[in-house]
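There is one chain below, alone, in structure tokens, taken in the form predicted alone.
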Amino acid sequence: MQKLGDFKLPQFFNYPPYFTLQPVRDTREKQVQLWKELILDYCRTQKIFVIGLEEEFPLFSNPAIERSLSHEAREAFLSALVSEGRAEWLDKRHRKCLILWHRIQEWANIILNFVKENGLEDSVMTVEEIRSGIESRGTELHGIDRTILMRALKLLEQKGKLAIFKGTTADDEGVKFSI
């Protein structure tokens, strides 16, 4: 089994036709499904939140078989994730894609569990502490993309689980939990 760092690549990664958009509908549907799963799995294990369509991305080429995905294939696979709510284009020209290996509601649940597990129910934390503080080390929240974190926090704020308060800079934005 081929690896990319410590990530085990699936069998299809060594099959050259999977690096070319397939013309037959049933085959393409299977191809798109395999690529969607691979992208989400890889991004989750490597903690990657944004994929640049025109930038180097390890999954989009396989030097061992001398194959790379075309721009059209990259966009097709990422657009399939977008249509399922597992990604969002960050710009109108579809150059950068935010990968949601957890949907925003799932991230909100992870935050709630983090708060409960750490006894932070009536505490105040900065947004940066949630992303990179001692408490979040070893959790999925450590290193989370700020855009995703803020959307999950706003969802929890709408549900009355916390209050977000602005600081003088983005670094000192705070969160008061009330769970």
Contents of the next structure:
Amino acid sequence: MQKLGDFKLPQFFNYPPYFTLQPVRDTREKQVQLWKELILDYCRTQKIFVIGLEEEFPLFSNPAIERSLSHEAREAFLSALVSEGRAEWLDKRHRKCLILWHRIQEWANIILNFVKENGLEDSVMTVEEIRSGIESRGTELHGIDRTILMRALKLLEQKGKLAIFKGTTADDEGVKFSI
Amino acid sequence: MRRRPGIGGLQTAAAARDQYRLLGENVAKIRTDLMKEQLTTFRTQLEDFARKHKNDIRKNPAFRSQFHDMCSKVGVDPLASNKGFWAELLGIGDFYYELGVQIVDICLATRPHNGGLINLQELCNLLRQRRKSDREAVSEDDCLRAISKLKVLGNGFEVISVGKRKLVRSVPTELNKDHNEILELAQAQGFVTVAEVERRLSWTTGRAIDAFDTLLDEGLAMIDDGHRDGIRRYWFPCVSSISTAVGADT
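Show the other one: the form predicted together with the partner chain, since we just had the form predicted alone.
What follows is the whole complex; the chain from before opens it.
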């Protein structure tokens, strides 16, 4: 099976027609479904949080069969993810897309578990520590996109699980857990 | 017997005809009886054979195929009923029933990709992959037999020949001659273009596009506009094996 790094590509990726938006509705639905799954899987395993439509994203082309997704196709597949709540456009012109291979609520739960497992129920951490501190190593939180992290934290704040406070600079925004 | 004129002569002739007729019927009956006896003997011998070679029949697809041929020559169909001597002795009924179920499964699973038409070779490959752990090997002949049993159940399964290949159809889509010819052309590279169809089959553009549109609508074809020559290609998943579309292996 063809691979991108150590990611195993599905067989449809080698079939040229899948790189052209299909006109027939049922065929298009199947096509969109396959691409949605591929994009999510790839981003999850490679820890990619943002896709730029005009950038060289490895999934957008397959040199082995000399095919690339048109801009329209890229937008169609990502829009499908957005409709499903698995992605969000970061700009009105749809040039950048935030990929939520975990939904915000799922990230929030991951943070809660992280706090419990490390006995941090009443402590204080900076936002940066949550995503790059020693405790985060080996967990899904390590390297998490800041935007996503802040959204998850805000969600938890609304539920009274923590309080976000600003430090002296943006870099040391902090979190006081009260779980 | 001397012919004698007059009524007596006519009666004698009639009696003679009757006797000849009776003789003829007797001969025919004797021949039939003899044949029936021979067939019975043959069938008994076939049953003995099946008993002795039960394992070979189960394990060896080529042997199994020849056994089926022998059976049909004698008018025996081991698959005719799931009960009865043959099915019980060989358990063959179960084997083909199981194959049939797996074939239906595979056809359903691949339908979104190929529109309900799959080539026999790929079907067998997928079947073998599924049955990897089973001791019993499966041949294309086995697939065809299982499918013919499926037909009897009215599942809408059909095997059609297109060019050199056999395709298994699991949807009610009827392919007309134009569609068949396109599929046959497509077997070479997995795709065709309008120009190619016009050239090789001497069709008008309109006729070609009509045929392609129907094939697209049925989910049997997909368009590909990505080649750098800018010419639209129509691909047919049913004539290629998805796992060998571009030499990529599973």
